[in-house]
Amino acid sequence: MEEAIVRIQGLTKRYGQVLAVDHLDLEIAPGEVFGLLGPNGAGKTTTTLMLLGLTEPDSGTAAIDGRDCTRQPLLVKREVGYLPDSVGFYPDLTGRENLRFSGALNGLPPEECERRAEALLERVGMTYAADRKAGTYSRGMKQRLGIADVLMKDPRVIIMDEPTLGIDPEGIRELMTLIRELSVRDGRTILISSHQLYQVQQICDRVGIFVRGRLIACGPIGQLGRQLQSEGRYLLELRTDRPGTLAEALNGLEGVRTAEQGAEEGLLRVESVRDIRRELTMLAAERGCALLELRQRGGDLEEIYRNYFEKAGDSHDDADHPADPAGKGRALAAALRRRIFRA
């Protein structure tokens, strides 16, 4: 990897008696985006509100371009852009508005606002609503005037906070395509918290998957896969005319972990520790069970989000572990939903 634009070495943080963040190391490459994945709770927000320099860590350090996010907070502000997971702007104010206020309380001249509100707004797509009051915006509307508005003040990292959440497929879909956008064409550095795994999987370069505080698995997803496969982490998913029959047999067959029948008619799914499509087969043919349909899984974040989880001995039930109980990451998290988070 290239000289990274986003280094954490041991970042630590406590509430009470819960380890929120648990001695975290990551580095990240300029122009990458990157998915951070976990359930609510996993430690994710804290991440955030430590790398923006909103709460201090109990030990570590978090570095935004070689600034140090605890002690050099306002220089970090002016590289970082934040978009939160519910994006607010003054209602009675139109999208245009906003965004000139924005630019104006980064200090930007009145005649550069308008120059860049203009620009950015054609960007997002949102040219045909800059003069509606932004408080009759559906919430894809917002999330694009957020990426408007983080803009305005031109930051080389942008974090994002579930930036699809709520938002009907087609706006996904052109959110997606800005995003990536952000970094092929800009060469900004994009670090997106979700647990949205169909959309992370599209635009991510690499993911980390968080669990209890911790990064339990980090790379590029395809890598990711093939080290479950290397590790014995073998999953088959096939259609049958005789789903039960078959299970059964493919339960005694040696290196079967679990053969279990889905919730829909004829689907099995299979875990093994090593490849038995070929014994499979077979198996299939001497029963008399005809497939329909046979397929190698483990290589789509899904199944990897699944299989890093029940390694570490966990659920991604988003209640099963409470990693913040007095919503203090949240809390902050809301207070930057207006203007706090300005050079």
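Since the model is a prediction, treat every value here as computed from it, not as a measurement. Positions refer to the first chain, counted from 1. For the two forms, the rigid core is made up of the largest set of C-alpha atoms that agree within 1.5 Å on superposition. First, how it differs from the form predicted together with its partner chain.
- Superposition on the rigid core between these two forms places the CA atom of Gly66 less than 2 Å from its counterpart.
- For Thr240, a C-alpha deviation of 2 angstroms or more is recorded between these two forms after rigid-core alignment.
- Once the rigid core is overlaid between these two forms, Glu260 counts among the residues whose Cα shifts by 2 Å or more.
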The other form holds:
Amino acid sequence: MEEAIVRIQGLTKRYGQVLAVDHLDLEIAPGEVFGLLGPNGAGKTTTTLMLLGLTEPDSGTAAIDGRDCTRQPLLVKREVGYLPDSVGFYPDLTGRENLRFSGALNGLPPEECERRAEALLERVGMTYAADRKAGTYSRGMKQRLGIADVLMKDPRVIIMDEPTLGIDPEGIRELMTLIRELSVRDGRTILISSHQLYQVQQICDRVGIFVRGRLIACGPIGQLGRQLQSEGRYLLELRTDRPGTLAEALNGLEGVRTAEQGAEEGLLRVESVRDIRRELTMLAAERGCALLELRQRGGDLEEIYRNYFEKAGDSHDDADHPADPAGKGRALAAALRRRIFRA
Amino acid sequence: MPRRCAGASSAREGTGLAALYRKELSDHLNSKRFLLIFALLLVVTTASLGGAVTTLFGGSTESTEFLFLRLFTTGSSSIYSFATFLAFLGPLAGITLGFDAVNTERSQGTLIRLAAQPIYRDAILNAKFLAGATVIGLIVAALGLYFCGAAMLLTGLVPGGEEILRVIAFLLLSAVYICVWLALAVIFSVVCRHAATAALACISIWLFLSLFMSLVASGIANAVYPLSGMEGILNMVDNYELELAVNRISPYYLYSEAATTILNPSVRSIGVVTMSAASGAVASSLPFAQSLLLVWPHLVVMASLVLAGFAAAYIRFMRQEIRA
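What I would like now is the form predicted together with its partner chain, since the data block earlier showed the form predicted alone; can you produce it?
Every component of the complex follows; first up is the chain already shown.
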């Protein structure tokens, strides 16, 4: 890895009894898109606020481009653009005026503000509404203006808090393209915190899974998937014309934990401790079942997330939080899954 | 990779404050609220001037000394004087300009965006307070000039040098007085999450200090130094002094006292004057410097109230979590 631009060491923040961020260590390389994933209340926003020097850590350090985020917040904030989760603008100013004001706060001369605002409005596709009052903007428009606003200072690092929240699918697709472009074309480092996995996984170079203030897994998505498999969690999803027969046969196979029918017609989910694809095809042929679809799950973020999350939930309940109601982690995981599926 | 921006890295420390100040000022001046309060004060000023002119020129006046100044403090049977109106309605202007300074910024989600810019956090509060104080200065100056100009046109009186000085001192005093209420409103805008709560809190304090403080003061004074019975005679001075001291907690009272002294050169003392002190005194009005000396403590107290209020808001704001 190149010399890291974001360097977090042993970062800890406590709110009363609650440990919001627990000895977080993280390094992000220049030009990387890093996804900080976790449920609500995992400490993502606290972490981003500490990176901006807006919240003081109880211990540990965070540095961006070699500057301490707590001690030199002004220098850090010159290099870092922050898009908060529900970005707000002055409702009585137009979109363009809002951008101009941000430019002025960054000490840009008026001509430069004007030039950048124009170019950025074009880039985020907001030129058509630039001279309307920001109070009339929809959520998606605000988000796009928010990105233009962040780019006004031409930051090297961009931190986005839940950028996809409340935007329609088309808007999310555009947003993701834009974010990817910011990284690839402009070479900016981007840190996205989110609980919406599908959208984020498409554009992240690496992800970190953040639960209850701890980074429980960190790495490229593919690697996280393989890591899970080496721990004996294989997930297959298949579709057949005779699901009942095949499920019965699979449940008899050695190494299969569960094989259950999904809600959809002919869908089967199989969880096993080893790779059973070879046996599965032979078994299907023996029983005369046609395999219509076969897909290895676990390589995608949702599965990874769920598995890590369940693991983390288990160990947490036992060891660190005896006072916590048991199974809270699992309940959260279930809630999370529901949310993911709905999205 | 695009070229790094030279402007951002060489940004001077003050630019954030200046940009914020300009925005706040233009926000105030463009707001309907400002227009409304200004219109109200303008109407009230006109009315009080009319009342003063009728009273002073309608009947017989015992003295023509400082007649121009007396326009400021004279009301009629149906309308208060300009100074009284300013004492009572001035706070409303201060509250109007400050009660939603920080909490609206927070609720519309712009506070965190501001805080993420390379400016000091205190610059946000400083800019808001300075912009409010500037607007107050503008309002007071505009009303003062309007009053003087209209008075000169209506009565044909031309203020002398000392009168001009006294009017300027009075206007400065008024601006500081209204700033006290601005500082109070800014405190509540930091403390209260909702602008409405902050406004209500400010208004209740304003009404209490302006209308009910005198009742409380006399109540306390009478409880501590009863005026009934034999000891009542002995307690008279103590009673009065305690009542005065309690009254002076209220900036409304402080301002009224100071404004009267500045605008009325014949006021020679604020407080108790014993017969022995009064005997042998030459019956003439005080020179401007002496009047100023008399209200100097009032001015200092009000200025320090502004600073204390601002400091409280500042400390609270610096310790607050920025997130919504």
